[in-house]
There are 2 protein chains.
Amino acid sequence: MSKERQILDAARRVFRDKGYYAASMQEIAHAVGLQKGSLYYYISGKQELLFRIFDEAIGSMIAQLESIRAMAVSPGERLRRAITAHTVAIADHPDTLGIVLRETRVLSPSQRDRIDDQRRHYERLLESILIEGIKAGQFREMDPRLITYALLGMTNWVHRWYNPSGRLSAEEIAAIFSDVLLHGITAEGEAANS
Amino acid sequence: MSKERQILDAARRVFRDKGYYAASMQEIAHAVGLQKGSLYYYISGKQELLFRIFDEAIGSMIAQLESIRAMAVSPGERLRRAITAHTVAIADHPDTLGIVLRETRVLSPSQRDRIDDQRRHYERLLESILIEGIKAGQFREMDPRLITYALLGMTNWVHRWYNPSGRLSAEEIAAIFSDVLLHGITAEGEAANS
């Protein structure tokens, strides 16, 4: 494993741990077995850690999100299987991405363009589900873009009160998230479970 | 009106137009016709500004759940009409609401106690109306309190993407989020719409 991927790993662990305030590039360096001066060998600072960080979770989040897209299951079922992943991911870094979902001001304005392109291309991935749903008539006719917008909301939002040793895994709580939104997208006649 | 009340009504108006970082108390002080210096016999600061008017709006949005809750209507139609209030309610403060649901750090430890207090109260009451909706037959069995999340997710999420020049109104938005849940729960035989 290179140096720069074992850097990138122990921020992240040290970011989950520690919240990415009050981690230190000291500490970092520790983990990895550096002088906290050669770490600056390979990365300019903690801002760019943050950004590599998210920047790798939100791509394989949309590679995730494009094998599901293109799997020969239902648009209901591949719904299901989005709700889960972007459940797990969230629930998973609740810390890191939750301070990027919270405070973008962290990242620097190029950083911040790159983030939300790809948080727009994720959305557009997201919606194109929806819209092929609608299409195959199993989902209602309805504003895709708005219910996206629910989804992202209702998994999100995760990150402000999951708790992993609390009473539902990640999966369980998608499971139910998808039930109540298929339930409430299916066209009338289809079922929700198919 | 009361002093006091009319600096409120400023900083509110201040914080929407500017942001909360970026506002000033001069700013404020100005906008009610005082000097900086008397303003701080008012108020201790920028701080106590942002905690008293979170403070009212989420008093006012129990008392209105409240209103809602004890309304002659269908379960059904309380939470039409708590998901419309609380999405008008965060379209209409984007900015504070946003910056207290971002950032908790912003408050003092007893400022951020009592809003805790507030926001557990409201979201005991929203899910008071989901437990009475399921004793009553019109919602299916489900987890009350996910379910109060995942609307308190997509409701509160608004505040991220709303655009009051946008196509659609909060009320909009809202009588489509509505319609979403309120398929997703009702149970199997009961009307979504009434």
Contents of the next structure:
Amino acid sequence: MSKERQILDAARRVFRDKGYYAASMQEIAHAVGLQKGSLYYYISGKQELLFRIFDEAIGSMIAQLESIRAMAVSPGERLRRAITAHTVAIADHPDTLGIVLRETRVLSPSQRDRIDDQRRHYERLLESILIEGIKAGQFREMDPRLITYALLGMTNWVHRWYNPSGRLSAEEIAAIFSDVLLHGITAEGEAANS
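Got the form predicted in complex with a further copy of the same chain; could you also share the form predicted alone?
A lone chain is what you will see next.
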């Protein structure tokens, strides 16, 4: 593993445990066995570390979603795979995604613009799956942007409560989320009686 990778991984852990403001470059240097001054050979400062963590995490999720989006399967299956990929990514990397969801305000305006562009691109990819499903008659008419926000709201909080030792795996949680999104929570036959 490269020293740069070790530094990014250590920064994730320190930012997760302490928060961005309380984290120090000294702690990050200590975690990778460097003198604080040596960190600056690899990185310009704490803000750049944070930006690179964001950029890498969101870029990886976009690449995965673009791959799912291109699959020759039904919109419903693409949506299931997208929900699973998103949920598993958050469950597997709670430190990274927790930072991404909490700390964007500390980025520079240009860094924040790049991250916001990436988020919007990710949201549009999800929305396009819903739009295709509506056009194909697989999903009912609805507001695809609102459903996209609902999907992200449901999955993004996994980093706060998911326990890898808990009773459900990330994949099982994603399957439940998919079922709720695609079928709702009303028991069969109950909708007509309500």
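Because the structure is a prediction, the values reported are computed rather than measured. Take the two forms, find the largest set of C-alpha atoms that superpose within 1.5 Å, and that set is the rigid core. Positions refer to the first chain, counted from 1.
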* Asked: Is it true that Phe15 shifts between these two forms by 2 Å or more at the Cα, once the core is aligned?
  -> yes
* **Post core alignment: Ile28 C-alpha displaced by 2 Å or more between these two forms** => yes
